[in-house]
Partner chain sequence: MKIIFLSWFREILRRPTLTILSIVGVALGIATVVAVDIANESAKRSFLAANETISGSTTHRFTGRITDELYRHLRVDLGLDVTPVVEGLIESDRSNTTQLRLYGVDLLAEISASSNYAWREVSIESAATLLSNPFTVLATRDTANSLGWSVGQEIPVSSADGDFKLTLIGLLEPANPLQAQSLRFVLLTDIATAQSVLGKQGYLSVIHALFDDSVQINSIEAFLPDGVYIESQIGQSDSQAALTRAFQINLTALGLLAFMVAMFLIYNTTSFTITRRQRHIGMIRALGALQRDIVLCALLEVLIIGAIATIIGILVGIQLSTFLLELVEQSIATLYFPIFADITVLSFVTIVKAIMLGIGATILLALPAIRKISSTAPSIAIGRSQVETQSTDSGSKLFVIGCSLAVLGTLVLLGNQHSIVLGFFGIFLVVIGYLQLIPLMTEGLKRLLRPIVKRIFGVQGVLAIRAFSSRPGQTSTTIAVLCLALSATVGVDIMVSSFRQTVDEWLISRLRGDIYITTPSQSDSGLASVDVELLENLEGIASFGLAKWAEIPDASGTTTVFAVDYGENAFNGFQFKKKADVDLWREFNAGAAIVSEPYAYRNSIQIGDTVDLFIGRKSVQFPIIGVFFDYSSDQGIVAIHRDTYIRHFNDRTISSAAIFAKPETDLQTIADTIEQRVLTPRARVWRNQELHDASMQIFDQTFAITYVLRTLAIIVAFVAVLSALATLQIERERELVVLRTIGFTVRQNWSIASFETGVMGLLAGIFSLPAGILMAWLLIWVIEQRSFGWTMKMQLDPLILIGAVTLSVVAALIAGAIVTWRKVRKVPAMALQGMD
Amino acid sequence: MTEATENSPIVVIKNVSKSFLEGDNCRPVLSNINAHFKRGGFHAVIGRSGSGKSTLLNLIAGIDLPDSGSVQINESAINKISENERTLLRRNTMGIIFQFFNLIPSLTVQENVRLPLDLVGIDNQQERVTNILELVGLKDRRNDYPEVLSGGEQQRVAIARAVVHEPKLLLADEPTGNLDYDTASQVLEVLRDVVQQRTLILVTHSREIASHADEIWPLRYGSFDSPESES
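As in the form predicted alone, what structure would this chain adopt when taken alone?
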């Protein structure tokens, strides 16, 4: 795999197209898109429902593959490597935050957060889990189960789980979509606190949510408009 340089973009999308079969019809979702996401900071991809936002995140994560073009992470084209290599890349390099939390109900808060550490074989797990739960304001709820938490608290657990193994790239798919505005704003502040030297790519349909980002990429009709800087 190619070694990335400090100043190179962490994600580069080159001439990517993606379509899906719906019965006998082929529905284009992304059409020859190009983008680069620099290292560090908060990048928002904004678009209405069906614009291809979640498809784009799945391509960046290597969960899905483009029909044409390439997706590069750290200057390596992930659509050119094996499925096993993509799995390891996700596990070691990325943290993914979902709209519906995806917490395991039979595990406590701290057990949910510990899962990525088990997968990558990191030692000093309890110290890491305690530190990240303190950062997201849930240290006192570490022994509780997800069902007794509010939506905002569950999303903060999901954020803690996504960052506990210190990934360089965070991908967030409408992470505030199920929250009221005040709770969503609190969750975004937590995201800001945990990003630090990491890169966050968040997709949303909300201009208010996107306005928290350093850079906004409007996605319309399967293609990107020029990015907008919020700085």
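As the structure is a computational prediction, the values presented were derived from the model and not from experiment. Numbering follows the first chain given and starts at 1. In this text, rigid core is short for the largest set of C-alphas that superpose within 1.5 Å between two forms. Compared with the form predicted together with the partner chain:
- Remark: with the core as the superposition reference, the CA shift of Asn143 between the two forms reaches 2 Å or more.
- Annotation: Cα of Ile104 displaced by at least 2 Å between the two forms, core superposition.
Switch from the form predicted alone, shown above, to the form predicted together with the partner chain and output its structure.
Only one chain is given; partner chains and other molecules are left out.
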């Protein structure tokens, strides 16, 4: 993997199509989409429920693979490398905030947050974990299990877990989708705080949320309109 140049896009999506088998018929979700996300900044993908946002995010994360086309992260096509390399790429360069949090129920809050550090092999874990939990305001709850936390708190743990290892690319899937307005604003604040030096790709159905982004990609009927620049 060659080191990407400073102003090349961090994520490039070329002619990507993805469909799912549902019983006997094939259901196209994304058809021949193209996009590129610049390094740094806050990008929002906006689309209705069921438009394929989560699917797209999964493709970017390398959790799923496109049927055709290519997804490039730092100029290397992640659908061309091995599963193992993909996983390594994901754990080293990305942080993911899932739509349904995906906290590990058998790990406490701080253990959940420590997990990525453990995987990447970073020492000095405790300090980082404490700092990040402080940042998301959950230091007191670090020894609790996720199931006793409220939705907003769980989401904040998920954010802490996604950024603790300081990934270059942060992917967020409706991070505020399950939250009330006030909590959503808080979570968004936190996100803004942690994102600074990184690239954030956030998918959402809400224009309101998307309006905070530097760039908005509207996803309609499985393909992109051209991006709208905000600000």
